[in-house]
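In the block that follows, a single chain appears as structure tokens, in the form predicted alone.
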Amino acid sequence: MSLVIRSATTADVPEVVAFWAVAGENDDRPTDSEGAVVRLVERDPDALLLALNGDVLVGTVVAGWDGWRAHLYRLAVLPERRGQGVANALLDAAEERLVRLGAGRLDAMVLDGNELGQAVWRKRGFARQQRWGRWVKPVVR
């Protein structure tokens, strides 16, 4: 499989919602909206990081930086082309990007009872930290 990594555009923005639908993990979360992730790309264009087979959208991440911290969301890969090398393509890209902005620790949320990302996110060299809980707070609109 020839893959591409590249930075998503807002024009990419309704492909990689529906693609979250079908690819990604998707319990516990609010449902994503086409005007967030628009949102993301402005206010941070090289952010989400696609991975294309000529045409066809195989793989996701959100490489965030917010200048403080370095944070990995929605790695999402197409079930099946799982296994084949688009996980870590897209983590080296998000990787390169994060040290290149000055990251010096990344992160990545990962559910509990998520047992394939956490087996891919253990390959990658991050190990749970135990000692911090994620507190959150839904914003009510």
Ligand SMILES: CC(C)(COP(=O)(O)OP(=O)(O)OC[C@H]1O[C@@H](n2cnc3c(N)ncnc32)[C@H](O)[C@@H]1OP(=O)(O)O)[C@@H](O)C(=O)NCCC(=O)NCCS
The other form holds:
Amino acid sequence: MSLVIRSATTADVPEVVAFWAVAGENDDRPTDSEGAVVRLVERDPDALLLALNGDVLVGTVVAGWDGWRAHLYRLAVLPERRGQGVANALLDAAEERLVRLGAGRLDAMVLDGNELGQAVWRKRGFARQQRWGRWVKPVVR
Ligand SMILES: CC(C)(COP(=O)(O)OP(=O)(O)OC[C@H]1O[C@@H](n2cnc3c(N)ncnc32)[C@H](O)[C@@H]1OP(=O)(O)O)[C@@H](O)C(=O)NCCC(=O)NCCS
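How about the form predicted in complex with the ligand, since we already have the form predicted alone?
Now the full complex is given, and it begins with the chain already shown.
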């Protein structure tokens, strides 16, 4: 499968949000909104990477860099295009970006029950941290 990896623009946002509804890991997390993704792309135009086969969106990943930490999230591949290296191609590009920006460590959040997701991160050299857990506080507007 021929693949082009490129940064998303705000024009891609509706398609990306629709894509995540069918291709993403959507358990135990807030629902995606177009406004949130537009904010991401406007703040960091190279953070959201898309994999395209022709004009078909087949995969995404966010490679977020805040100057201190590097976070990978929203890794998703179209169900009918899985097992063909799309995630590997996206993660090659994402890791290259984050290392180039200065990151010394990369992280990804993975649901405990997501064995397929865990297999991908493990294969990429990621390992679960044993001594740290994530603490969260939802913002009430
Ligand atoms: C997880 C996901 C992104 C993988 O995408 P993909 O394009 O199929 O992955 P790739 O073909 O690039 O494979 C990447 C690596 O993952 C592993 N992998 C992929 N599919 C696998 C499977 N079914 N079983 C075990 N390992 C698998 C392989 O080790 C592979 O590396 P290798 O080819 O060098 O051996 C895809 O299944 C997906 O979108 N799942 C739903 C969303 C999700 O769970 N995202 C991850 C959130 S943490």
